[in-house]
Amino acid sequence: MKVIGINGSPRREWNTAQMVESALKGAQAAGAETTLYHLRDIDFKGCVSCFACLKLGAPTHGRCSYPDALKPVIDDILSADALIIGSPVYFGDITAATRALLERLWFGGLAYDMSHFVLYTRQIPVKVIFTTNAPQEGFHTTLNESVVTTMSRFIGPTELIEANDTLQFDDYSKYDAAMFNVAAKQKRHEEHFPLDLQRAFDVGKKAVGEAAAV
C-alpha cells in the first residue's frame, strides 16, 4: 500500500506541511508506506499544450509526459493506492505551484471525446487539505466545490478538510499585519491547530481503509 503526500506550499515546515505530514503518519499507522514531496523543491512548469497526453496511438497517450522533475511524481501519483494533497489558500486559489501540478495531473487524463472523457483506467482516494487564515471551515466555498469536483472525476473519490484561522507568522511585530489581535491567533493555534493535526492524522488512515476497499 503505497500513499503519496504533497505538500503545495513555499513552507516547508508551517502550517499545510504539518497537516500533510499528520496524514501521512496516519496512513503509516495503517500499514501504508509513504512518499512527501515539497513543490518547492521541484524544477516544473504548469501545462504546455504539448498535446502528447492526448496523441491516438503514442506512448504518452492519457499521462502528461512532458519531461521535467515534476514527470516521475505525477507517475507516482498514478501507481499510488491513495493520494494526500495540500495547500495554502491564497487570494481564494490555491498556490500556483499546487495548480500547476493539478493543470499536468488533470489534463494528462482528459479527451475531448463524452464516450471517454476520463482516461485513467483506476482511481484512488484522495485527501484535499486546506489552510486557510480565513475564519471559518467553508470560507472559500467555490474553491472547495470546484477542486472536490474535479479531482473526484479525475483522480477518485475526494475528501477535504481544512485548518482555518491558522497562524501565519511565529512573531507578528516582524511584520506588516496590525489588523490582527495576535493574543487571539496564538491563543486559536494552541487550541485548535492540535485538533486540525488530528483530523488530519484520522484522513490519513481512512485513506488508506479506503484504498484497501477499492
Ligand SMILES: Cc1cc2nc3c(=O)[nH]c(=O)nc-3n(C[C@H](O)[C@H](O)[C@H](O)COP(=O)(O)O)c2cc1C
Given for the second form:
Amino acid sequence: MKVIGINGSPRREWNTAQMVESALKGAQAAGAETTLYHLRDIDFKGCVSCFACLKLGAPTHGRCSYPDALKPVIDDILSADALIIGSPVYFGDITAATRALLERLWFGGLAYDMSHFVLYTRQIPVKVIFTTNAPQEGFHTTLNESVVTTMSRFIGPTELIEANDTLQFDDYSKYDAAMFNVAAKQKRHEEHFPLDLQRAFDVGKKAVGEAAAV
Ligand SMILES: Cc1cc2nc3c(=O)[nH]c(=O)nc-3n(C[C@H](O)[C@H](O)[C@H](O)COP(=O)(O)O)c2cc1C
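Taking the form predicted on its own as the starting point, write out the structure of the form predicted together with the ligand.
Let us now look at the entire complex, which starts with that chain.
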C-alpha cells in the first residue's frame, strides 16, 4: 500500500507541511508506505500545452509526460493507492505550485471526447488539506467545491479538511500585520492546531482503509 503526500506550501515545516506529515503518519499507522514531496524542492512548470497527453497512438497518450522533475512525481501519484495533498490558500486559491501540479495531473488524464472524458482507468482515495488565515471552514467555498469536484472526477473520491486561523509567523511583532489579534492566534495555535493535526492523522489512516476496500 503506497500513499503519496504533497506539500504545496513553499514552507517546508509550517502548517501545511505539518498537516500533510500528520496525515502520512496516520497512513503509516494503518500499514502504508509513504512518500512526501515538497513542491518547493521540485523544479517544474505547469502545463505547457504540448498536448503529448492527447496525441492519438503516442505512448504519451493519457498521461502528462513533459520531461521535467515533476514527471516522476506524477507517475508516483498515478501508481499510488492514495493521495494526500495540502496547500495553503493564497488569495482564495491554491498556491501556484499546487495549481501547476494539478494542471498536469488532471489534464494528462483528460480527453476532449465526452464518450471517454477521463482516460485514467483507476481511482484512488484523495484527501485534500487546505490551511488558511480565514477563521472558519468553508470560507473559500467556491475553491473547495471546484477542487473536490475536479479531483474526484480525475483521481478519485475526495475529502477535504481544513486547518483555519493558522499561525503565520513566529513573532507577529516583527511584521506589518497589526490586523491580527496575536494572543488569539497563539491560543488557537496551541489549543486548536493539535486537533487539526489529529484530524489530518485520522483522514490519512482512513485513506488507507478506503484504498484497501477498492
Ligand atoms: C501570498 C499569500 C496569500 C494568502 N492568501 C490567503 C487567503 O486568500 N485566504 C486565507 O485564508 N489565507 C491566506 N493566506 C494565509 C495562508 O493561507 C495561511 O497562513 C497558511 O496556513 C500558510 O500555510 P503554511 O504555513 O503552510 O505556509 C495567504 C498567505 C500568503 C503568503
